[in-house]
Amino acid sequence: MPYFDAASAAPLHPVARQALLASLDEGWADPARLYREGRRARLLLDAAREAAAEAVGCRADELVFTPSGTRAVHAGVSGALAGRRRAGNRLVVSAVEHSSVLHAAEVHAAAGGTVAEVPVDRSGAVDAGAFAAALGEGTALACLQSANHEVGTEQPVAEVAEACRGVGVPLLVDAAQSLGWGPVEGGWSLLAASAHKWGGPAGVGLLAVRKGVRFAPQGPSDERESGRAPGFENLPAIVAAAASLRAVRAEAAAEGARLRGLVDRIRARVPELVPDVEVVGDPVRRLPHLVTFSCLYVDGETLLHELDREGFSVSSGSSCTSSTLTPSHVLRAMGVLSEGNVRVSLPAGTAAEDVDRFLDVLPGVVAGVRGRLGVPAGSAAPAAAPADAPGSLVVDALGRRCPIPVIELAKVIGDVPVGGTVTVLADDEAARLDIPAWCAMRGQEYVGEEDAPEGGRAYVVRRTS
């Protein structure tokens, strides 16, 4: 069965099965103990340590493993705010960062600090030039990830570490979708990232802080780990974890390299196989093993299990997969679709037969959760209205989810005439990027939202063809 959800959890890389069964057996006693059992532990986190520092492009004694990417990524940010409490408490995170350093924010907001989000386009890349804007007087840290979790773009690091130099504020990267892949470039100053994202063992993280970053770690804390991530050390699961994570970079170039063709192949063939699809994310820059698209007037939720009916294992950030019913974060701040969402993310080793074959099923996939959602026929090119036709209609979708308003859009804009309007009543909060983006691609005119007198929002459409 292809697993296409490395970006969720990458697939136990066979060096990090090895390196676990081997340290198991030799690295369960206390590193922190002087009798031989205790130095041959230590002897393995040192190693594990500097093959992890080599890794990330910093010293040894300026990275800690963590129980997790998220444990590394708050006590990153919680440990830099309170180090530069003095400098001010103003956070500058990018609107696509990944939850837990939105987590991270919230916590910090409710104890009385400012929180400033830097927005993205719609391929989800932020401007280097609104980020060094956005670091204002009493910056005390910035945020951005190295690659998005969900679109895979990539941001540029560089150019927003320079700007962070320059006014002296300290940035924070959470590296955990790309670091498999290669060290992130520039000068950062912290660095998170998350083994099981590359192949290793979930339950390791890692956090780097270079010397001279002011850091004060926050809640009670021993001598281990630098007093930055309390606790014992799950040891083999830390060799584990270094070991894949060199075992990876030095496949990465090749690998990323077959990898990047397949999902170009994805990237192409999609739009042509399926109509009515929006692939999301910057086509450049980006990680080569991942790709994001939405299809109109499908329901994400029912599209995931059939896709896993046929054998495929994909991931969405539709709201129609979610308890939340509200579309992710990332795809909002992008403003593009999210109704039948799918992100296909490549572990190492995918076959291109496998890649094949996703794209022999999506289009009976697709066509069959249309089918069932009762999509009218030829809803690319609406028949010219009767003589007769009312100017405007109204269409009440209150209390249905994505991506029934749409649809239900799409089967009365041809019974107004071209100049006449369609309002569509919605309190689904996906109708706000779903609505406008169906206009987009369907060559219609969005003319804006407001509050319905019935709840929830009333959109409002103009037919122009």
Given for the second form:
Number of protein chains: 2
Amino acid sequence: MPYFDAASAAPLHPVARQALLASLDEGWADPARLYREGRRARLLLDAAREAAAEAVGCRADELVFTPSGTRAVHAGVSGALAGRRRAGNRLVVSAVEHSSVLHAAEVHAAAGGTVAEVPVDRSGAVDAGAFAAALGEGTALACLQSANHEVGTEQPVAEVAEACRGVGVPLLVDAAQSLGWGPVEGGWSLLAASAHKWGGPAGVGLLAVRKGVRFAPQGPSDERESGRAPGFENLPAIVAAAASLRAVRAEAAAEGARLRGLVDRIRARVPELVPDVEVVGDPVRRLPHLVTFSCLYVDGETLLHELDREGFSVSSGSSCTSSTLTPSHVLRAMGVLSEGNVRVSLPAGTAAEDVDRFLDVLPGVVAGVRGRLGVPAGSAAPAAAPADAPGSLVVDALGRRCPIPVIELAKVIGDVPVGGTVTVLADDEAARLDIPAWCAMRGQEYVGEEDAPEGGRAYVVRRTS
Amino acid sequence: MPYFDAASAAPLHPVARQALLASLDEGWADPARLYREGRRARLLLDAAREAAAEAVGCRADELVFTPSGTRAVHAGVSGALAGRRRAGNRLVVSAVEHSSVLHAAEVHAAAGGTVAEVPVDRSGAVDAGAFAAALGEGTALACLQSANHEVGTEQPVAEVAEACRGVGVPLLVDAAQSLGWGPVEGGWSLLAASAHKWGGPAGVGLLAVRKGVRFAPQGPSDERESGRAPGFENLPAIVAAAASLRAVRAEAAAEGARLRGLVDRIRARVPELVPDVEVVGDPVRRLPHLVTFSCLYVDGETLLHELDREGFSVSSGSSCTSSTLTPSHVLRAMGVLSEGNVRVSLPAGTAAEDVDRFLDVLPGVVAGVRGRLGVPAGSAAPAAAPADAPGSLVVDALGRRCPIPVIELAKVIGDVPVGGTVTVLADDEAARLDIPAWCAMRGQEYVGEEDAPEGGRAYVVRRTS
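The structure above corresponds to the form predicted on its own; please give the structure of the form predicted in complex with a further copy of the same chain next.
Next comes the full complex, this chain leading.
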């Protein structure tokens, strides 16, 4: 049963399992105690820190273990902001950071701080120059992921780090998705990561803070982990995390190249096999194991459900798969289609046959979902409008959820002449993203949107072909 | 090799180990995902929550899992204080709470809040009436442990909860030391605990917040654990924590009675076997497995080291065993001797023979430490002073660490006549606690202390026998 959601959580690496078992017996005691069980625990903790620091590319005394990658980000952002309070209260983040960074930014803003979001291009990457330009007066901290968790696009971290260094602003890198593949290049100041993304156990994150970076841990603290991560150390899991990081690194070059080939196959074949698909994310500067695409006229939740029935576990940034019924902020920031969105992230060891079977199954699954939604077939240009066609049409999709507003638009675009307009009334959050994306994919003109008198928004599309 | 420090961390219960292993395979995926691995993880998480809630005595939707007991306390205190901001900013805690509670209180005070500490008696217990009286105008939250982690004394939680309820103040109970032995009685509002104290794995705490308690989680949050504990759930450890809590509860009555007998043996025999010992903590209203005593004229660190050489792992609240060189705040609040302090906390399954061997070994170890420090032998009354003895003596112990100031005092008390005084000059923090405690144990009069012109403090003792 192929599991293709390594970017959420990777199955436990055999080395992690082995190390965890061994340290359940050796590493349960308090490493702060002086008796033999405590000393043994301390040795394990020190060795794990050395190993993790080597993999990160920092000194052991710069690295602490946290209960999760999320907590590492929270502690890193709040500690760096507080440490740089005198410099100002401006926080610069990319628009496609992980939610843990954005949640930390929200807390900063709620406390009166300023947050500047650097936009991304359609591939999901920030422009290093634009990022540098955002490092305005009073910038206390900048945050940039090493690679995006939803679309796999690598960010220009080294260039941004250099720009940050030039103006004396520390850069925090969220390396959660990439650390298993290799160290983060460039002169970053803080780095956060999460063990269960590289095949380590849940319950372990890591936070590196370079010497010389002003850092003031926030909230209650204790003597553990240099005062940066309070609470009893989760030692067996920490040992397993460090051991598995070494192990995946040893395999990273070969396995990365192999998975990159499998992902290339998906990137190439999906648009050939499935009509009206947009593969998103940078095709070259990307994580080796991750690919994301969106399918027009498809309900993401149903698609995931059908793929699950076929034995494939994938995730989605479609609005209907989120509890808030809004599309992923990453897809939104990129301005790409969000409906029928599928993220495939291959765990190490994924068999090529499983990828092939996925490519076999996908077209039928998508066609089935589209069929049940009554989608107009094919991606051919719309038929010529009848001679007596009205110059404009209004489609009322108020109260209808993604992908219905776009399907309704596709159904009637052939009913207006070239030059005519279709106005879609919709209150679904995804329409704002997906109607312009549909226009880009189908070569029609997106005119704009405005508040609709009926409630919701009116999206205007002009037929151009 | 007997490990007698269960109050720091208990070795993993076999059921915890078994559950952890099983859920490493079944519970590594993201429980928020809809595919089969995610659904399986969700089922495990839900079942663990049900089991833990039943053991706590709350509803499943009132309980969240946190990365540690410390983090449960921090989240509970900050969330309850923020939720009750309108009621006021006064926080009431006992003087002998765990450091996690006191650290949270420090953060509250640093942010402008008020913190009131309720004192304890010599047994370590708060008086319920005094606690109730401290619930003054504007009290947002009260915190009381179920039982003390250093001396084992149970607190009158049910009575205090009733008093809190009477004035509409929520009570947070830190049940870290007692939850494995049974649910906390009484109408508490919030409860925190830590799995590795009951034989569960590290990396799991739990926080229960009763319905109706105003609660506003602080810091960045996400959708996990009702927004009260951000970050990917440490599911295998959570499953192991819940399973082992059920298991230790099933054994609690019988094992508690057995360990209580062993602790009674230590409580009775230590003062018979070792001269100048003070057994501290309530002899009856106490945890079944924990006993603490202090030995006059003994260096706690050396004592622990010697016991470790004999194969016994215990902890200590002596100043010389803390990184801050101050005696434990618990012993200080109780006003009992802190030098030569030993906490014995027996893990489930401790063999009676190991306790007997401890009692065999202890007298020689203590005598050895005392011998090396040149301690006056025996606890007999001091000799009569020579006829020409001065009416007062000054002992300069400035720069000398515990237990030297007390040893110097004991050496010269026989050199002044009954009615004469000895003044000890000392700058060691422990002297403030241990010189009065010595007076109480040896029937001499403690006159008081004042700043010494030489620096440090001058402690005045009058010879009465």
